[in-house]
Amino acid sequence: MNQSNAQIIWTDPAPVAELLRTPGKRVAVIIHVNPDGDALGSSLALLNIFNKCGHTSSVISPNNYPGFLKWMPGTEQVIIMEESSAEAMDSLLKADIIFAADFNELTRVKKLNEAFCESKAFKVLIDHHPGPNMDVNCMLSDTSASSTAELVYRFIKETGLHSLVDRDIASCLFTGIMTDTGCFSYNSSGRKTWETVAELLDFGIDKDRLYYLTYDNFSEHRMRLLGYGLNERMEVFPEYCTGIIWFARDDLDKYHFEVGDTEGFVNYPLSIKGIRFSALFVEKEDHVRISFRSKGDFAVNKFSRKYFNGGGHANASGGESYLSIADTVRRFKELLPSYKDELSRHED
């Protein structure tokens, strides 16, 4: 994100800081469907801080999260809505304070949407995606930030909770930043990001171990699925500077797919010379989940919003389709000629 084009909404955090100074509050942190490292790292950092403040805290996720993130401190307190709906709803509806972390539209939390709107709790949004569209009491939104984890650390400092940060909390925040920047390969050109990382290192985190736990901790099935995807399901369209990978349900079943196994696959076509736009299509039970990535100034969030019910960042976006996997991929291919000139004049 160009710093000069940043969209910043930073309301006074003093009211929520005052609430958090009174122990015994019920605090719920909601994260988006298909949570990634930033969503989990941000929410678990908040959870651990609030526990140290003497509050009853929980993290609520619409569905399960990747197995390679289950080492993170506090994961045993994550409530999975799909598995424990009564507990999730009870935690949300009884909360005094609700934090929405790493999303800014309620469509991203599926069945938690209605309960969030119904709740009378004090609501706080912390997020770095453009175009926030939620009714909250306090909004901390900055599109120039590398990640929500970076903003959570800023929130912790501005609300006087910095003295409670420990190695576990710093590890969660570092993991959030590391994963949302592709190990600092994108969305990490701002000075504040590196200042945040430097301060987190001061808490004694082992960055090499965090990398190992996150990126060298995959299952054999996941690696074989990746190999199959690259060999059998990747298509490259050099005339449109585009590459895609797609998986049908049968592919996922064959390789014993688990939540998170396709995380990062969308980036592989971008490693090919001349490819500036990539897409990953994964067939789910009732829809096709799509991830988009780009280099330079080709805005995939606009593309996703226009054609695939999505949104996100300019260079990293998601979407969905309710057509079959074959029809979804076909539709995507049919759109490419309209963007030939834009993609070909695009510079990395």
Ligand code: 5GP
Second form
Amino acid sequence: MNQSNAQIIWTDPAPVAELLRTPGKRVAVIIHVNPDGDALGSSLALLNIFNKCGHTSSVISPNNYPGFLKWMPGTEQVIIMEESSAEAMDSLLKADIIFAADFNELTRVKKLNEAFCESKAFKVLIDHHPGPNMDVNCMLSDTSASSTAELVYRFIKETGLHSLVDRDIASCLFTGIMTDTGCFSYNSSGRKTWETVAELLDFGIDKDRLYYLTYDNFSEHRMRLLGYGLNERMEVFPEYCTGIIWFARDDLDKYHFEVGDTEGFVNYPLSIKGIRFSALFVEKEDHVRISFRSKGDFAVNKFSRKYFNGGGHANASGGESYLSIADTVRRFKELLPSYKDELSRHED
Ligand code: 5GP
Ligand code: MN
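Can you swap the form predicted on its own for the form predicted in complex with this ligand?
Every component of the complex follows; first up is the chain already shown.
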């Protein structure tokens, strides 16, 4: 994110700090569907710190998270709505305080939406996506941040909870920053990101271990699915500076697909010289899940919002389609010619 275009809404967090000062509160932290390292890192850092404050806390996720993030401290306290809906609803409806982390609109939490709106809890949003659109009591939103984890650290400092940060909490936050910046390759040009990392290192985190726990933790099937995708399912359109990868349900079954296995695949076409727009299409049970990435000023969140019911950041967004996988890919290809000028206008 360009620092000069930052959109910042930063409500004074003193009222929530005051609430958190009395132990015994029930705190629920909700995260977006298909949670990633930032959603999990941010929410688990909050959970661990609230536990240390003497509150009863839980993280509620609409669906399961990738296996390669299971090692993160506190995952045993994550309630998965799809699997334990009564427990998830109970936690949410009984909460005194609800934190929403790493998303900007309630469509991102699927069935948790209604309970969130119904709840009379004090609500806090911590997020770095543009255009937050949620009714909350405290909004901590800053698009110039690398990640929600970076903002959670800022929240912790501003609310006087800093002395409770320990190695586990710092590890969760570091993992959020590391994963949302592609290991510091994008969204990490601001000095605040590096200052945050420097401070997290002071808590004794083992950066190398956190890297290998996250990135050297895949199944053999996932690696072979990647190989298959690059060989058989990648299409490159040099005239539009675009590359895509797509998977039909049969492809996924053949490679024993598990949640999170295609995480990161969308970045591969971007590493081809001249490619600045990439998309990954994955066929799910009743829809096609899409990830978009771009380099430079082609705003994939606008593209996704316009054609694929989605949104996100300017260079990283997601969406979905209710056409078949073949028709979805066809529709995407049909859209490219109208973006030819925009996509090919760039300095490399
Ligand atoms: P991913 O491709 O990794 O699933 O998502 C990339 C980014 O776009 C993430 O920041 C994610 O939160 C956001 N995003 C993904 N899907 C959607 C969507 O359907 N709606 C919105 N508003 N944001 C999305
Ligand atoms: Mn994020």
